[in-house]
Each structure stands twice: as C-alpha cells, then as structure tokens.
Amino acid sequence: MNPQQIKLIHLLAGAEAVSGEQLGVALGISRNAVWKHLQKLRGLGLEIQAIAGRGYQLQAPLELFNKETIDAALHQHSLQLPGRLIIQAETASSNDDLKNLPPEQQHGSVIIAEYQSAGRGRRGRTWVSPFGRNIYLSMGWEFQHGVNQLAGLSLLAGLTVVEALASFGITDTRLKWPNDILRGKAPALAKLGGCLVEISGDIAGPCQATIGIGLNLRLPDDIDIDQSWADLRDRSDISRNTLAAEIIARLLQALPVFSSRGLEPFIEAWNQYHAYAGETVHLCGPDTSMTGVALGIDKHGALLLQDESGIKTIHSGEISLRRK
C-alpha cells in the first residue's frame, strides 16, 4: 500500500461522502488514478460506494488505529509498553514483522495491523484479515525459563481477550481449547477470534514468544470463511483503538504473573470461561482420535478428558476438538 492509497483511506474515514474531484485534488493526482487506487482498496476490503452526484463514501464510518490513542489509554491504566507501539497500514503477517524485529527490540513491542495479507491461525490456516474492521495484533515477550514451561501461553492470551471484553459489558465469549475464542449461546457458538503463539529461543531458556490475536470486529456480509463466524457489529459503540489497548493492557498485567506462577494462577478464571465445560466433545488428530467429557484444564494448559477408563491429559499438538 502507498502513501497516496494510505491518505485516500483517511479522506475517505469519516461519514461523508467525498467528490472524486477533491480526492484528486487532495491528492494532486487525476481522478481517473483515484478510481484506480479505490479499486486497490476494495481488494483488501473496503466497501467503497459511489454515490451519484456526491463522491464517494465508505459503507460504514472507518476507525483507524492511532498510537496516540492507544498510549494514552494505557497511560490511563497506569501502563506502559517496556517496547515500542507500532501500527501498520499493511502487512502480511504482523507476528512475522515482530519476529523480524531485532532482538532487543521484541520484548513488550505490539504491531498492530490494519490489513493482512498472510495472516494465519493454528496449524497452518489462513486468518481472513480485512482492511480497517477487525483488530490483528502482536505482542513480543521474553521468558527467563524455557520453552517447556510455556504451555498454556495461547489459553492465558485468550482468557485476557475474553476479560477485556467483558470489560465492556460483552459477556457472551467463551474460551475452546487450546485457543479460539467463541460468541453467541449454546450450542450455536461461532468463532469471534483466535490467538497464536508462536516461540523460539533455547529449550532451557530464554526464549522469545509471538502472542498473535485476531479478533473480529465487523466483518463484511459476503465474507467467504470455511466455518460459523461472529463478530462485534452489535457494539459499534465499542472504539477499535480503546479495546485494542484494554487487551494490551490486560497481556501487559498478566505476563509477569505467568512468566513467575505459570498458568495455575488463571486456571479457575479460563474454567469460568469453558464453551465445552461438563460436555461431551470429540478429539482428533494424525495419531488421535478419543471421545470424552471435557473437564477443564491443569496447569501446563492440557485439557482434561474422562472418558471410559478415566480422566486422560490431552496435549494440544494436532489435535482438533469438536462437540460431540
């Protein structure tokens, strides 16, 4: 994306409709180039209307992440990043521009991107990220100890997602093992969001995590995703910018807790939270493939599972979890 496309979509944010003449003029460029960059940016999402006679409009007003704002609502918290704020317009993967980040650089920085070009989820899956509606966001963190003991990072990086947004009076998320976050009621749960959590470094420590969160903010009617999926367009009231520095700022409180305590300390709260808690739910992998009722989770972040012979340990790995 260039900085003319950048500055078309801020001309084009508000709720009012925009001649192609003055985008053009603002822009010091002819209007056919700019129905040329408004094609580029309805390829990465945005719905762009052309109204007769008065320009063109945006379909709903647009939200741009801002770093003044999210710092400032940090500041409100008493917090700040140990890293650095970054926001992008685009990007193909913001935990990949983390990781790419010079060493000293990735503790407590967040990248936050407007736009995905690669974005993806666990095992491999392809994270739909359009332009300016949802929230995808990085955050870089350092463990002292090793890999081994960072079990249970993505449900902790969950668990603070649902808590901000019950913050804001949204109390319908519930938590699937190991990492999605789920809306709605029983059994019509759709998924709202996801977390991943990706390491590097020595196997006895340090080593360096990558918490990825996507979160659905509102997304385009036509969307085409391969599964039920929710989003926040009841809660437009909600600022894109204000919730995405409450989930920082709840990481922020809660990483030095898991970095000293493990996950045991948040055990009782992600239980609270369980979408299959007292169900029964099928698992299935590569080598797997075990029927049971989910119990919750210990403390390295497995799940627990009873089934016919007794409560098994269930390691995330390439396992899948479906209610039965």
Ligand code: BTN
Second form
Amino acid sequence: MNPQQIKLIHLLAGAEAVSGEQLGVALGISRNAVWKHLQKLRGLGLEIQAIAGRGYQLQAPLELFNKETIDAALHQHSLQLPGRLIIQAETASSNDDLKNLPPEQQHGSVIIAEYQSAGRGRRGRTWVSPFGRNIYLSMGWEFQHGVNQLAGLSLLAGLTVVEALASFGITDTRLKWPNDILRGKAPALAKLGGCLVEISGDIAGPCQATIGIGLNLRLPDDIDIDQSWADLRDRSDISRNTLAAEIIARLLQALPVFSSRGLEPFIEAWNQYHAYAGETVHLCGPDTSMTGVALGIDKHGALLLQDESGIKTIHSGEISLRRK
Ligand code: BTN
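Any chance you could show the form predicted in complex with biotin (BTN) after that form predicted alone?
Now the full complex is given, and it begins with the chain already shown.
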C-alpha cells in the first residue's frame, strides 16, 4: 500500500461520502487515478460504496489503529511497552515482521497490522486478514528458560484475549485447546480468534517468543473461511484501539508471572473458559488418535483426557467435539 492509498483511507474513514473530485484534489491526482487506488483498496477487503451524485463512502465507518491512542490506553493502566509499538497498514504477516526486528528490539515490542497478505495460522493454515476490520497483533517476549517450558504460552495468550473481551462484557467466549478462541452457545461455538506462538532459541534458554493473536471483529459476510467463524459485529461500540490496548495490557501483566511461575497460576482461569470441559472429544494427534472426556489442562499446557484406561496427558493434536 502506498502513501496515497493510506491517505485515501484516512479521507474515507469518516461517516460522510467524499466525491471523486474532492479525493483527487486532496491527493493531487486525476479521478481516474483515484478510481484505480479505490480498486486496490477494495481488493484488500475495504467495502467502498459508490453513491450516485455523492461520491465514495465506506460501508461502515473505519477506526484505524493509532499508536498514540494505544499508548495512552496503556498509560491509563500505568503500563508501558518495554519495546516498540509499530502499526503496519499492510504487511505479509505481523509475526514475521516481529521476528525480523533486530533481536535486541524484539522483547516487549508489538506490531499491529491493518491487513495481512499472508497471515498465518497453526499447522500451515492461512489466517484470513482483510483490511481495517479485525486485530492482527504480534508481541515479542524473551524468556530465560528453555523452549520446553513455554508449551503453555499459547494457552496463556488465549486466556488474556478472553479476559480482555470479558472486561467489555463479552462473556460468551470459550477456549478450545490448544489455541482457539471460540464464541457462541455450546454446541454451536464458532472460531472468533486464535494464537500462533513461535519460539526460537536454545533448548536450555534463553529463547524468544513471538506471540501472534488474530481476533475477528467484523468479517465480510461473503468471506471464504473453511470452518464456522464468529466475530464481534454486535459490539461495534468497542474501539479497536481500546480492545488492542486491553489485550496488550493483559499480556504485559501476565507474561512476567508466566516467566517466573509458568502456567500454574492461570490453570484455574483457563479451565473456567474451557469449551469442552467434561465433554467427550476426539483427539487426532501426530501419533495418537483417541476418544475421551476432556478434563482440563495441566501446568505444562497439556490436555488431560480420560478414557477407560485412565487419564492421558496430551501434548499436541487437534480435538473435536464428538457428536452425540
Ligand atoms: C490459528 O488459530 O491458527 C492461529 C491464528 C493466528 C493469527 C495471527 S494474526 C497475527 C499473527 N500474524 C500471523 O501471521 N498470524 C498471527
């Protein structure tokens, strides 16, 4: 996205329609060039309507991410990022951008993107990331201990998101092990967000984590996602900046605790949001496939599954609810 396109978005971000002529004058370009830029923005997922006789207007007003607003919201929590806060209009993946920062700048830095052209989910999946609608956020954190002790980090990230949402009165969210954030009424729970934690470093430590969070605030109705999804369209009153700041604030408070005490202090809270607590689920893992009752998580972030032979500790895999 070039600077003219970014300026164009700012011109359209208000509630009023703006004529092609006004846009052209503001940008110092022809109406035809304006039209070409608008086409590019539509391709990124912006819904721009052309209203006869009035000009162009966004289908819904847009609140762009703003560094000062987020910094101010953190300040209200008496918090400050140890690293940098970077807002990207367009990027391939905020997780990759975070990992590409100089190593000494990664700890405590946050990158938030308006649009990702190659957003990544777990297991090589794509994370659909249209412009200006959702939250795509990555935070870097360095831990002194080794990779093995960070297994619970994506569970912690999911917990901070549902707790941030609860602070806005959104309480119909659930956590699906290991990293999904669901919304709705059981059994019709749909995916609202997810966490992708990527770790590099030494087995014995220190190591660097990139904590990536994707959260759907408003997806286009015709979006092509191969699973049932949810968003927060019924809560358009919530500011994207305030919600992003709330998630960052909760990460800033939780990560030092996790760093010194691991997942233990968070187990109870995670289990309270557990989507399938006490339900019979099917686990499909790299070397196991089993059916059992999902009991909850342990201090290593493993899922405890009970079948007729006892309680099994599951470290990786995908679970699905077994239909009755
Ligand atoms: C999943 O549920 O599979 C995890 C989705 C994680 C998506 C986020 S969006 C911000 C960060 N950048 C990425 O490319 N992925 C994560």
